[in-house]
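There is one chain below, alone, in structure tokens, taken in the form predicted alone.
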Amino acid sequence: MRGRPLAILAAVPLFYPDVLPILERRCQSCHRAGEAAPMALETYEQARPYARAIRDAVLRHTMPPWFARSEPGVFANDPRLTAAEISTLRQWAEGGAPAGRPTAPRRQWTEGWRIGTPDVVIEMSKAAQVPAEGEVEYQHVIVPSGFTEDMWVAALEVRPDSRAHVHHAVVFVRPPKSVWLRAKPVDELFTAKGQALEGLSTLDEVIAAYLPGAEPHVFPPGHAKLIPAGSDLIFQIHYTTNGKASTDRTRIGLVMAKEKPSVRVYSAAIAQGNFTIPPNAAAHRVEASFTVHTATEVYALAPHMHLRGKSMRVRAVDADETERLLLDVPRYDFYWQLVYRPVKPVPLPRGSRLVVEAVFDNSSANPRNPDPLATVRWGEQSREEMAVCFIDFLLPVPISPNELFRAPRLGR
């Protein structure tokens, strides 16, 4: 304390009450016990050793993670700190990270679930055995929902047991009439390499996913996803090894809508699987497009590539060729696959075309590139590639998602 003016000491922010509210708003969804981050930041004792690291991360804008090139206020889930919040964290760290005295109760999180207590939990009946080393093929398991009536779901969350080994997990709904993976056993883990898409229809929908850095799926009032009566849920899980063997039983929690919604949230993938990335290509471009055949709105966008993914842009081209840029991710990060949700859903008139432009860096300048000399094609493993953008569309409940894909008849 010697030699420091009292006025300066008094101006240093305190953990209580200045810093903790920022951590609660911006950080604790991941930085708390049982979540994806490597350390919890719920108490002064937990945060104090990381004061300088917190300062450095927010000054570099690496935390909270966000990769879209956008002004604040464009995306509803933009977690970036304000200039005032960054200043508070910087001054706190540089001022010795003082504690202060608690002035309000800590934020209380529901243990184990970010969506609150689910109404229904559906999980893998058997644990997957993840080896310590090697490459693990995508694992699938078919779990009957047990629903005897159509269920509208207002919030969903996918939670793996072994987060250190699950890079991502996707849960599909398979309606009763779907033929997708019908030859595969129920409640048994299996691989489907080369057959994962056989028989897949537009109604075999992704209803939720666990992705690095992504938030749970929580929809506005009057909006929900549909799980038809008699449907199965198909878990598709990408396990990665890290030198330690583990087991995992991924599960999904569902919060049911209190009443039938007016708007259905429907997920579809705009993808291009027919590409070849040459060796040493520093900026190989792959394009995919999709035309909507009924009026809809874009609720959220989620780019998906692998280790060579460099950037992605999504444009809407209306029938009169008017273009709108919906998403620009100039620095894609395989380890933080975020979902971008516009503040207001983006209207797409019938006949609008969505264009996805993915760019891959297969050069030695890419530090994550497994092999710059490889010719790279579509595949499930991280050493292979994907060019996909998952889109959440909004549709009035009476309209089937098939209308998005079905060209209108003449005179319609």
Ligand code: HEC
The other form holds:
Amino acid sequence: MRGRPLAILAAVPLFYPDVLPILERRCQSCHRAGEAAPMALETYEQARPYARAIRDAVLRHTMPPWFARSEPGVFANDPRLTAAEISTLRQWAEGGAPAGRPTAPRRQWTEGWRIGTPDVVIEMSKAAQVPAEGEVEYQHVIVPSGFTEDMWVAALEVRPDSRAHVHHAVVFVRPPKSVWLRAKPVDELFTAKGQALEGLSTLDEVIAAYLPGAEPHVFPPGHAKLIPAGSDLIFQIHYTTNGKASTDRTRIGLVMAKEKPSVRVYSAAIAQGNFTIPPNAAAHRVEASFTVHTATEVYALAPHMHLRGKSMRVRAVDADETERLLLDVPRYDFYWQLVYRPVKPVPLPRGSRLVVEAVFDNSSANPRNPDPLATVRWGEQSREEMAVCFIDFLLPVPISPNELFRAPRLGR
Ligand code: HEC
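How about the form predicted together with this ligand, since we already have the form predicted alone?
Shown next: the complete complex, the earlier chain at its head.
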């Protein structure tokens, strides 16, 4: 007997006992009402019409989205299915997608905040108007935090209210000493056209981001981010148009640490802004590197390029030239700004160098390339490029992030 008769003999998996738990575990974070995916996969009625598409997507490994070349167990947030899960979905779809006896969902999703009820919610003080069509410059709003003392934050979540229009949103913290965007008014929307980085320094920090498909920031016990007293939050939002005009007032929710943490999570961008990608270049390499001047650990990495981004690798080169590959994304995809979080934070001894290697495809072989004849430089819009890897570092609390950047004085 071959093929078909065997498949009939084997019991076909059923939706409720076999398939639903997989969807709950691996798919519903996006495939449920109000989330990033176009259709919900919460009930049999919703999933049945997509049985074939589900089979194809998991066999082709296009769902769930994941772009790192890595063994399972390297990244804590690796969503990939096991071979057994793939086989269950496949046999279910090929066996006529039977329902089985209905059961209640095992996984209850809370509406709204995924970090639990925030202690503090800070909202864009003005709503942005998103037009029906065209390119929208990055919108910024500076919102005073109102915090009169240093605040340690254990969980953060950025929530757009018009998800269909928010491509991504980044919230920065600007401490009182920072001069970044000081000339701009508070509580007003503005675009910064090429000046968005003017005065930006290591004082300023990305405190949280909303990226399609990304999870909210929830730190382990004893770990937190710092919002210094008197800081402003700067919302930077990239809106995309989709034929329907809308308004948006993105918010950030904060859950405060109950006790003073022992580890500070500090985000920095390792970036190279000085590059020129020639027309038609199929694999233009841009490198950025950064030496850490105090021992630290890498908690998470998030590559960021635009439509010509092809691949990214991040290596750690220790002072004795030992190399470790921290992240390898052979097929970068602009539409998925994923964060890669190692199961165990990666230690970087003092003097280690992080090397970010970004490769761009400006040829016509890149189907997303808006213009292979363009000479491409750094810029905010998707037709311009960026070569950035956002890195979350862990630092023991008395140590200031300045120590990461500042070379120790000679003789010390
Ligand atoms: C991180 C968010 C996310 C997760 C997790 C996710 N999806 Fe998706 N899925 C999307 C989005 C967004 C789209 C539409 C955009 C696209 O097609 O790339 C999509 C599209 C699809 C499609 C239709 C497109 C196609 O490939 O034909 C299928 C089928 C699908 N997902 C199945 C799944 C299944 C099954 C899982 C779990 C095993 C899953 N997805 C997990 C976000 C997600």
